[in-house]
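Here you get one chain, nothing else, as structure tokens; it is the form predicted alone.
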Amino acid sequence: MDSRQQERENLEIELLLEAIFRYYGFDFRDYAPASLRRRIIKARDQEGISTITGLTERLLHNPNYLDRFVQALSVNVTSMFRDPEFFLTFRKKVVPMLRTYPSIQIWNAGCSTGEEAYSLAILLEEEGLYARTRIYATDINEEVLKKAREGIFPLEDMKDYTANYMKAGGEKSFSEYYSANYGNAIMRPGLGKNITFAQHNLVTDGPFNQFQVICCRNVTIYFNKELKNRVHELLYQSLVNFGILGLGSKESIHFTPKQGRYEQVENTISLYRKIG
């Protein structure tokens, strides 16, 4: 490609996001620009379009297309348990300060198709927590908030996950936490009974409540610098003093205007205490 090219392609990027935004409401402007060009080229291609000029146009006309569009540019990798270590530390150092409060607010922030939020559940169940809680799972993606309120998941993916289960600690056989039926493992209908799925866009919506806990797990990782200093602020916001933060294993509150404001809760795990 060359520059001229590159060039125009880039304002059409520019072109798109701004009409999204001011159309939409979804604001996609801060994100990581080299990523982000590859899911909207991507997203073009698949509809078969020769222009992002052409993906603005239809996403303009055609607002049935608009969740699709989303789904391409947002990332949807997870699995139940993932970064085993991470669960093992909560379970053992986050755990023992949950059993202080008399209820439990935790938000699992860009939950996605729900794995992380059916994973605390059982990790709460298990430590005798979980009838006090409440999980507020979010997305900026109403169609993957389908599929986690479902909470169907592929069978295929439970061995994988098992053996996450045990990594983190987990005390039972997995399998008494699902039922297999024609390929697909489905959740035990209790462990949805006190979670909340709902739609909410880390970039431009507010707090919406007071928690012990934010897990908001990589998720930041596909936002530029300002962006990411945004949305810290707002979980900031969202935590008690002394509530915890838990970021992915690649994140860091290390280099935001809050890394002050926490204390880690154990090295090399990124579990973060509220401290001012």
Given for the second form:
Amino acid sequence: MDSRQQERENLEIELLLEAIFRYYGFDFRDYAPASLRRRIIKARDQEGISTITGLTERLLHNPNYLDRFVQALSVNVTSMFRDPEFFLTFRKKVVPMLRTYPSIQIWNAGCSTGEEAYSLAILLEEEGLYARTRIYATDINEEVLKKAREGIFPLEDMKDYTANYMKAGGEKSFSEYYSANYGNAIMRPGLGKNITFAQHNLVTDGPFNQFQVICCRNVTIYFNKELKNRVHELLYQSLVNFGILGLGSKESIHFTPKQGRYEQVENTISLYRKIG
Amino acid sequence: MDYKLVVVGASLGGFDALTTILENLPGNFKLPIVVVQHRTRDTGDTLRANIQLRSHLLLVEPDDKTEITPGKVYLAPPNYHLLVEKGYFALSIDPPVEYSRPSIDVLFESAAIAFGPALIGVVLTGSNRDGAKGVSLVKEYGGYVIVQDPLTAESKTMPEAALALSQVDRVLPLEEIPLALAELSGTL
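Which structure goes with the form predicted in complex with its partner chain, now that we have seen the form predicted alone?
Every component of the complex follows; first up is the chain already shown.
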């Protein structure tokens, strides 16, 4: 591809993003360019359209397609107890602090289909804290929230999740937390009782509560630097003093303006305590 | 050509191949090198630490948005795709590509777009097809590609898949790749 063609592709992507923002209000303009481009090209190919401009036309003239497209651009893949050492450290270092609070507010920002919210619920139940905990699990995308509320996951994933759970310090049999049914794992009723799944857009919405813990893991990797910094401002404002921020294992606070405002809970683990 | 970045893809047998390349590159090699080595999800820091023992250049696993600086070797972290933007890294946890995360195709594609003709791509030993599409994109965007001679590869499937899909610039035995890189980078 020569530089002219590349210039044209960049322009087409810019116009597409501008169109869905101006006409529908969904703002992907500050997403990280490389992964966003991959998702746009994939969506274009799935629709059998040859140009990105063609995709823009379909979006503007066929509102029914919008949901599917927004999902293609925004859905984050997630799993239960992803990075077990994160949850192990959470158990050892964060849980003792949470015991000192009469009620615990947790925000799982960018929860996607809910695997992480359920992981936190399981961990806190085992530590005897779940009854006084409320987990607000939010995502931009109503479709994934529907799935999250159902609490039904592919049974084939449970083998991996069981291994993760054990490495994360889980001592029960993980199968106690779900029942198997025709290829599905249905999370035990009651496990979701203190989780509120709700729509929230990190790009355009503001703070809505104060939290002792915020988990926002592998969400801002899809944003460009400027938007990532904006979101970190929002997360910082939403945390109580000495509150805990959990990030993905390769997301560091160091490349954000907030780096001096946190201390790392444990070396090499992406858990940070707000200190000022 | 004034090259700015080297991307390397390796799978089965890659540890030895990468070590051979890095221990034979001069310590003043000036281009940043970005490596995807297929790996299990939780190998921790051992892969990086073990290669580091034999490399003159500093090896790091980049975090999201880490700046790309010359003279370092960046190793894709486990269970993430590593992408290159202009001047810094981006990570993604999108589904595996060719059963792989990190995926060589994903790295090569993003680097081709960001660096165009200033990119050198290297495909080493491996027992799958990851990297073949990536190589074709590096070529499409005007970059330079070296493929390890399949006869010298512990597993020849990956270099063969790359060669089947694209006309590349050099096919070299493993031992000659460090010298070629040093020459292309202007280090020699």
